[in-house]
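Below sits a lone chain in structure tokens, taken as the form predicted on its own.
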Amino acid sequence: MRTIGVLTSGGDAPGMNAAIRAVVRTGIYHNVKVMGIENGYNGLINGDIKEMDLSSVGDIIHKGGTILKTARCEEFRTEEGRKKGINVLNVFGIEGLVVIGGDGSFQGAQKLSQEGIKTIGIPGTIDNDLGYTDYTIGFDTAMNTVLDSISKIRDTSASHGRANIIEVMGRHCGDIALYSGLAGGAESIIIPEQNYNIDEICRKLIKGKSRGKLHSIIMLAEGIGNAFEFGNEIGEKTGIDTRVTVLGHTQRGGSPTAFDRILASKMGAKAVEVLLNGKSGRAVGIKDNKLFAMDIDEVISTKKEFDEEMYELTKILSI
């Protein structure tokens, strides 16, 4: 293999740099030509495509986002779409291609394997929400952003004496609010996994109000419903003032934390290792901390576990 593609698909997360930076340097390490891919897959029809060096990657270890932009492409998921993207790769060379992104992202990957292109996928998705892999490149940091706002919400709201809903990414899938309300001591964590009693969250936050407790911090996952609405009942019920914070886009920017530099970094690496070695059809993934790569069908199949004993873990230590 003398030519590989890289690019970029879905929603960006910080860690996306890093992962191309690894995936160019490990190509030219081995003496193949990388060949950047803007805008995702419909860069990829339009020919959007470019000839990586090493200074190309030079200086993005440390930065979010991603060098080469990122798009969606309903275009691609049609049959002649997907045939557009093949001939361009054709055109250019390109005998393998690298795809970070999410479920979509791999879906694409997959149909092209299908066709017979030599793919690899690499999980990019600050919603941690692909089963098959215990993290994906942009989660800790996100997680670690949430974390942060959480900290400044909490100076605030003691001061007022309020309690505050904190909306977070997550329509799906929970891991963010699980996992930054567990650090971060909220009193109730509210996600798509788990139905959940208003009710009881109230008497949760009467009862702490009761004893004196200066202000209370409610995870709120966004595909739960409407954070407003939630706060106003939430208000209606206690007769505490509530405040509502959408974190929104924030979650996805800043520079990627150590963790996901170093899980991207190795990522990169694995992924054009594996199409060196002629496998295809591949994403690579990490469990127990070891890498492997799982063919994508069962990737795309694998669902992702709720992590039971950590919700039951917020539970006891919000009491």
Ligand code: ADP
The other form holds:
Amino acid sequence: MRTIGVLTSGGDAPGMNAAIRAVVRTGIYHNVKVMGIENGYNGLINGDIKEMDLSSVGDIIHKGGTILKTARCEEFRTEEGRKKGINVLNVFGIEGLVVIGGDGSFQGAQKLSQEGIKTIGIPGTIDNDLGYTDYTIGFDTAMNTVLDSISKIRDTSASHGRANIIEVMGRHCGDIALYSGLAGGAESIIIPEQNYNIDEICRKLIKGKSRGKLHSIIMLAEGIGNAFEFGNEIGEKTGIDTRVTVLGHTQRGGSPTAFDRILASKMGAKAVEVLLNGKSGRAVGIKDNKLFAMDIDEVISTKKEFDEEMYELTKILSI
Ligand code: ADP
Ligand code: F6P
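Okay, that is the form predicted on its own; can I get the form predicted in complex with the named molecule now?
Time for the whole complex; same chain goes first.
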């Protein structure tokens, strides 16, 4: 394999740049030409492609976002759109493709694989919603960004004796809410994977207040519903002054944590090595601190297991 391509797709995630850097530098180390494809599958269809060199990935390991830019591309969901992309790969002589993205991007990669393109996925999404891997690139940074916000909200919340609802991202996955909620000492964590009872949450708030608690934090995963409606209901039912903070895209930005930089560097290098060893149609993952490359069909069909034990722990620690 003499030429490979790399693209980032779907929502950006901190650490994508570190992954791009690792792909480019590992490729060049093995005397392979690396082409950077801009704007995800859109750029693949439109031929937004340039050769990367050692310095084109210099000074990016610490930067959030993605230097290749990213996009969501409806056309790529169609066979016609993918055909255009495959033609572009052929025109540029790209023999293997590294796709950095989430679940949707992997479905695109799976289709390319089925159409004979040598493809390998790297999980890049803050959501941590891919069941085959313990961690996705960007999750740790997003969780720490949320934790920083929880700490700040705690200060003002305690001064006013308020309850705060903090809405976080994650689509249908509650990991950002669950992990940052445990680390931030939240009173309640409302996530799509678990049923909740609003009256129970309210009772807990009232009990907390009556034993002298100065503030309460309720983590709400975006997949659940409207945070402001929750805020109103909780405020009305408890009589506690309640505020709502929607953290939004702050969670997607910022310098990646050491964990994400290391994960991205290892996964980027592994992806290239797997391709150069003649394997494709896979995605790189990590389980029990061990890297592996799994068949993309299995990757996509692996359901995410909910960490029941962790959820129970958050309940025990917030009685
Ligand atoms: P993420 O990769 O972060 O989950 P999306 O779900 O938005 O993000 O998917 C990113 C892109 O992947 C989509 O805009 C589309 O171009 C491509 N994609 C998603 N699902 C499919 C599919 N079933 N077939 C082909 N391409 C897909
Ligand atoms: O998949 C990453 C993510 O940030 C989700 O958590 C969120 O639901 C979505 O993307 C937001 O997407 P957009 O970039 O379109 O606002």
